[in-house]
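Presented as structure tokens, the chain that follows is alone, the form predicted on its own.
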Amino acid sequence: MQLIKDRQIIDDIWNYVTDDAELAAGNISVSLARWQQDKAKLLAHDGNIGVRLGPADSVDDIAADLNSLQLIELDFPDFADGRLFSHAWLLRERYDYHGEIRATGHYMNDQVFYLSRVGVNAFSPEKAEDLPVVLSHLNDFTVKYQDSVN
């Protein structure tokens, strides 16, 4: 699979391991839930480690290991919901957070431009045709009113 990082299009190097799987080797990310579970056990894994947010969950429970992260993949349940847009910018302006911020699940493409602005830096849109679309969302606006991450 194919996705959006840093405005080029790229091969996605990562896996995402569900709660009941075994860990795989390689660049994983997991779950917030799982991230906590077995955190001991992940930062010995022989690879980069991710972790996936929600929208209802906090970045502050993850603010203290973020030197340890090196993908934050926040995904969008659907469209509606805002917070995950918070969340980026969090991790960037209070946590100052270097790593790759991923949209993953139900946004917009419409709403890429404006993820870009609080800090996402790679998008991995659900079908892998859109990549084109959403890449040239990322230039929707020339003109920026206001200071923002980017």
The other form holds:
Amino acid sequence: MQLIKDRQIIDDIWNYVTDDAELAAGNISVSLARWQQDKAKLLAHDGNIGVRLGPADSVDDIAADLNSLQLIELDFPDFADGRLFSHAWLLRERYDYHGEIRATGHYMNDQVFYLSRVGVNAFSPEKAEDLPVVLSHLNDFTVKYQDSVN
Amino acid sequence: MYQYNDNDQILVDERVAQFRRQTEQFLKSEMSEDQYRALRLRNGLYIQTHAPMLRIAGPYGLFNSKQLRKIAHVARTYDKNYCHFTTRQNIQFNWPKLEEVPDILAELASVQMHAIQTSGNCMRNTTSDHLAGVCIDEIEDPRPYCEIIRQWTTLHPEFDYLPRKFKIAVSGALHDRAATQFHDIGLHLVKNDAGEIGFKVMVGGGLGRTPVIGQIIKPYLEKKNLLSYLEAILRIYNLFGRRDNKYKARIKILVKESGLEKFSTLVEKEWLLIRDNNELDNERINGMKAQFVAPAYDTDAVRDTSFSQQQDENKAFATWVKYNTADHKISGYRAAFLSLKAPDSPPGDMTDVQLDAVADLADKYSFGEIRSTHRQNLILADVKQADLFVLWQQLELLKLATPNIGTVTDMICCPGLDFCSLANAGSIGVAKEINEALDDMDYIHDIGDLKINMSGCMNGCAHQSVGHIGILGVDKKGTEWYQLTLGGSSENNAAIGERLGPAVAKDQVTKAITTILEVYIEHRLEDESFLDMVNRVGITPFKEQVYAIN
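Show the other one: the form predicted together with the partner chain, since we just had the form predicted on its own.
Up next: the whole complex, starting with the chain shown before.
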């Protein structure tokens, strides 16, 4: 599977591990609940670790762990739930997180411009054919009125 | 008036290109109904009963004559020769074709107009006092701050998908003409004990199904912190506002359910972390103020003597002056209201011919600027008193001189069942019937300051809950009934109207209203306004009379 990271189309080197699955080797991401429950095991795991946040999760809950995390996935159950936009802003601006912030799930291509402005730097579209579309949407506007992450 | 610079123009042009692409994708079935809905609403496009409805932004109610002519052109070319002015100082078209909306937006962008965020669950058009900058009770002109807020809210990357719509109103005068206490955030320019001017911030007000009066969250906020404080409120709302139930998603419910104290603690905690960001320095404020400098008033205007003479000689003119003009901070000038409440015309509607003519009148008599008001009328804000007589004569010909501003026939009225897919009941027809029953201008003037607001459904677009008399259309097993309330106000003495009793049938509404007016006339003390009387005696005498006849 491919995705966009820092405006480049690249291969996805991460696997999301569901809460009831065994931890596989390599770069894996897990839910916030799994992270909180299996933190010691995950930190000893061979490979990089990411955490997937839903809109109802609080960024504060991983604030102390951010140095151990190479990826934060913001998983959209529905494009209309705008809490993840604040999560991204908080991760970058309040907690100074420098790792990958990736949008996954059901967001719209028409939202990627906004998401990039609040600090999301990776987009995993539902359909592979959307990759060039997402790239072009990152340039929907060439001007902006407010400060944000960028 | 704020002049768009290159960046502003690029933004609206790019917005048009974006929407054109979105609409093409939708029409080619490359985008789902749900996705397109969210995107089109953010460009003011609704799908209504008969056709789409397009809501154009009127930033804090300010337009220039070129823009008004463009609206006339759009009405003529893409619609049925008229448009509708709303309570939020916006303009609506009721009959555009969906596939032509990108072209309409391109036409509008050519005169720096747009429909950005006039609908959808995002920060909406900021509204303000229609007499800003000219009224005599002003602490400071709110428009520069409105424009700063307009820019901050436009395409805000973090707050474009909020739990629900979000409305901000700003007032700079002692008399609140912008209904600030019924907005998600109400801002009032105030002076502190040291004589410095800042903002009183109110939060959690709103109308609709659950009308709530906003509460003061910050009695005094320094101007430099305006945007960081707004950001703190919006972030808390975005993170904690309810998303499980559309009817409980407004910030007023969050404030109510958490309690002001807890909500305010959350906001304060957030704000302390960001208060130094986004600071409005004096340079930025002064730069924006320079966009709203007063026009070149004629210092000789005050020497005119014709105005009082014309009033003495022409009673109709004098009446119009009394009801349809307002005091101006510059001697020799007045602000002139153009009533969009002629008896035989739907409240707030205007034809292409009227729009073009008003644009000409604005150029001739009021520095080319036009304002729309919260009560769905227009204003030429800077008219020399010596020009008022000829202006009045021309407005008479245009049917824009009905001397009823602030009276019982200056009704706020939503489109109701005639156009709106949400409505349960008609409102335009009822308004017309009430108008016909109250055709005696002397009687209307004798009643004086009385505001009737009528909505065709619980969503309350016409703010019925804060009308001195509120009329709310409800559906009862397929027939239209109307719930009446008394004593509401959206001004300084903000209040939510009290329900008079059971809803009345459609054919009884006009009779009920005339009965209410008769009770008022019978019980009022000398010079006592309707609202004061209701507050003094309560609703019982009205109730007894209205229900005695049913």
